[in-house]
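A single chain comes next, written as structure tokens; it is the form predicted alone.
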Amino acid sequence: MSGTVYGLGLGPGAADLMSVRADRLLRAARHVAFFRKTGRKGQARQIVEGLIPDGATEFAMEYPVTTEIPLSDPRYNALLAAFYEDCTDHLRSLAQAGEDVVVLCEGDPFFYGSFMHLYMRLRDLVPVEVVPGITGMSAAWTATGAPITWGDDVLTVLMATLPEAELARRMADSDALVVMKIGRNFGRLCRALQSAGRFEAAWLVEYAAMPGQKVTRLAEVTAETVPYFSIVIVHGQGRRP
């Protein structure tokens, strides 16, 4: 009988924000896979430190490229596609041998996560199950101490990698905002918020639900870049009783 590949949503960074189901599957795992940048431990692996059973086999899936070449370079997709195919082959072979495999996923596996690329390749080959997790953006707006949406507010999730004019247009058209993938795009993001008239209402949350969590009004941030695990929040101000 085939084993199952589990995409395990770990939540935003604190181990005690994992679901009961995720915790149960992890503590019974014989094979644990996780993504990481070469030379790093990997954030997902860090979250579960001390929770992986003794004797479990770990499989680190190391990205061949992250920011070394631009997204527009044809080599970027080619390298990542080959990487995901190799990872798929390894997980498929384990499952077809009757082994269950847990794949650690930061946040929720179906929300901008790397596991999605494995899922699409595996789902017609072996059983695959996804365990949802709390997203990083949920932890970020919770860290600000204010609700993200009220009444009929429309929430828009944006990537700071979008062109500046596109960012500004979508920011102006929405009530509440979450902006991710900031990093080197911080300057572009700030200019777009200013163009949309949303800059003064924005908050920067770094390392939400992780050690070192920091919440700052964006207007008070003086740095030119921000950490990878950073999210900008603009709260909706809609209808309420």
The other form holds:
Protein chains: 2
Amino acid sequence: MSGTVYGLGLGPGAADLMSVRADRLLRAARHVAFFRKTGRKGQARQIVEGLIPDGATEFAMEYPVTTEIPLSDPRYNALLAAFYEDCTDHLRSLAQAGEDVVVLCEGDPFFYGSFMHLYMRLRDLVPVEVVPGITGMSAAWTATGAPITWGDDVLTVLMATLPEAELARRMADSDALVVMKIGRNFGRLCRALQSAGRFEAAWLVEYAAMPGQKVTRLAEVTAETVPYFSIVIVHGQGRRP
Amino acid sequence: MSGTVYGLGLGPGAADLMSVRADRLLRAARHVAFFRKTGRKGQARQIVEGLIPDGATEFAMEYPVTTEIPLSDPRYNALLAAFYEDCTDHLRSLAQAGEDVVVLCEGDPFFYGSFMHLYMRLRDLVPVEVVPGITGMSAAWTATGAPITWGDDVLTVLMATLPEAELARRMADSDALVVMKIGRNFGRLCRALQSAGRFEAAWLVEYAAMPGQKVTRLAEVTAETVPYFSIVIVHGQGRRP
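The form predicted alone done, now the form predicted in complex with a further copy of the same chain:
Full assembly next; the chain just shown is listed first.
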């Protein structure tokens, strides 16, 4: 009998924003895997501090590369593909030996997450189940204290890694906006919002639902770079009786 | 001492997809409010069946109108505004009498939800806290068994209530798509997807994470109308090592 690999959506950062289902699976886990940057604790692992059962085996999957090589370099893809293959082999062996494995995922596993790369490789080999989670963007708009979308509002989710002109065009053409993967693209993102006429309405949310959560009008941000866990929000203004 | 009104995101439908925080607040609740159509049990109320403490007071907020009057009719707005004022008065009185009140919200309260109309009216009067939830769309893409967004994919969330030409234009201009509020707009939605060249790639998810969940390629759907809790998904195909 094969075990199951669970892609466990942990939600945005606060442990009690995990679903009851994820919490139950985690507290019964014998094998817990998670991604992290080399030398870091890992954000997903951090969220579940104190919740992993005694005696469970932990498997840290350390990215061989993050931003040291540009995405466009073929070596980047080759290194990551080999890494995901290795991780897949390990999880597959455990499942084939009859063990369930929980893979910790920040936010929702199918929404811009690393687990998807394992999922696509594993799903024809062993049973895989995905537990959805509260996204980081939900925590970000909740933190601003204002609803993100009303009535027929169009919501566009953009990565700040896109070209500036494309960002600006899409920002001007949507009611509500969420921008993620900001980090070193912060300057470009601000210029795009300005071209689109949305800068004054934008909010920066750092560490949503985590210790250190901070909500600032973008126009009042003085820093030139922002943490990785930053999300920019522009609220929709749609129909409201 | 004023009580607090909690907008409780219940998630997409399965009770164990509620957050640990929402579950804890619900199990301690003395006053539980929820929206429903007249004569229905109410989807939010249904999700928490068996979880409301004995002795808690329930307050059903019944929409005076749903689809009987067109949205464009001024009477629609007037009726709903009066209804939201009444609900606000009731929740405010409870909070001002020192009672906490839990308002049950399907999905995430700030994402196209009715609670937002109470939130905006209450927030300057009494303490209001919002607990984010897993959205229906997360449950829908999870149900399809394929990730929604990869790498730099652009995700657009559209309401099927928009004009057909606008739907088609936006569908052609996004990597990943989520379409909600489908119901009687199903035919128009399908035509828009066809004009945009996205029809063959689209999936219909009915009752995501609820009993009766059903996932079908849109091209294989023979019905002419679909249930209210239906979401159409087109997956992004972005960068993947």
